[in-house]
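Just the one chain here, laid out as structure tokens, in the form predicted alone.
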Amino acid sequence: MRLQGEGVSPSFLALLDAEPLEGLTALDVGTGWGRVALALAARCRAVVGVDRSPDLIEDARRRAAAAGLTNVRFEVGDVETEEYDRWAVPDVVTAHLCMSGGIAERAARTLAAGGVFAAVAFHAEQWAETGRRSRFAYDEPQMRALLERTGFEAEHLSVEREVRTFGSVEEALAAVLGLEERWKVDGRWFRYVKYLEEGGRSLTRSHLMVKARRR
């Protein structure tokens, strides 16, 4: 059975499925409503998946529930100042678009030799019409860097890059409504409708695919 999840980039999951999911318990952080979480239950002898969101946690029991699936388990937390033995003792660890070097020491700590930290990232080049930079977006020499600081051997690190196309400056503020008032805080907002005011009509989706081994 190959893992499938809604919303989840098939070549992560696809890193996931090389592994003996079946005899092994995986712990997703930032897990939101379950996606990773729900989608390695059906292969993993247990899960746990942690957010901090409590809302996102019931939404994610109440999807488990309602797939009848007794081997996976949601808690409440906050993966980027807790330790995660408090909540599992894992052989895998994944972090779906919630990774911060925080994140991956915290991994470090709690797997044991050979265990694998898997994680989808914000990339550098993510809406890089926006002329700014997350500060959770790495490249590629920046995340070997922090594998190799944090104990990790990488073993896969790939890039997954779309860019959308917009017909109007009306299509193109749709598509990041959402994205909206996050964007005017940090300076994003201005900057993208000043681009497309300068007549650019794209948007960079940009995700870094990691795959590594605890030394």
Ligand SMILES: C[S@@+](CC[C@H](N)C(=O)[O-])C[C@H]1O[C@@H](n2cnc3c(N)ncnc32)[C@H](O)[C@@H]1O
The other form holds:
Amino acid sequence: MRLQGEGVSPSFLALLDAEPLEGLTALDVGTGWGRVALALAARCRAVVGVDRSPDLIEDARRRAAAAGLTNVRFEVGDVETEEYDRWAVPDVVTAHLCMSGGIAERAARTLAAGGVFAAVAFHAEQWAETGRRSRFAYDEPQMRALLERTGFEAEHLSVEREVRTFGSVEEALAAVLGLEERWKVDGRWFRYVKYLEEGGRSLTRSHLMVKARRR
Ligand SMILES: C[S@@+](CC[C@H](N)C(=O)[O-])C[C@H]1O[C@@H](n2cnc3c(N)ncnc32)[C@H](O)[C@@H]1O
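Since we've got the form predicted alone here, give me the form predicted in complex with the named molecule too.
First the chain shown before, then all remaining chains and molecules of the complex.
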């Protein structure tokens, strides 16, 4: 059975499935509890997932053991300051909802020519209703420029956008339940509440899907 990657876009997995994964080693940076790494472990020769949160890495290790996967390991580390060859010599680097210039630079330094960098980044329109663009968000020209600068050939760039609409303010608030604390800190929460008070009833999820090859 293939783990399909809970909540991971099927088109992102399809971009990866186009590679001869069974013979390849993948490094998943900012792996969280490992949903992409675990999906890749069922496909690849070997997988390493790295995250700076020890709790999430523990969780990922538990899930790998529960799934009986022996070709995946998880390490605690900072993927924006450490070099990737300390964890693996990957043929593929994935960055799923953990994307920055530093990550693209480090992926480029560790991959040999022909190596694949696949990422899902927040797109500029992510949570547009909160009136604040994420500092981690990219639009297509910015992503193309980053890939070009870091030594990648862009092979695929697309936006996956979903606008959820709600019947009531309560429904709209319930949809962002786990985000309240974070949004209070970065100012999004009050803007979103104001938007709802003024009659708004939608929330945009917009992700930029990327596949690039090391020149
Ligand atoms: C939005 S979550 C995505 C997690 C996972 N890729 C997924 O899709 O389920 C972002 C993750 O990146 C991790 N992260 C952010 N900055 C990091 C860094 N500099 N080094 C390592 N991990 C980082 C966070 O701890 C978090 O688990």
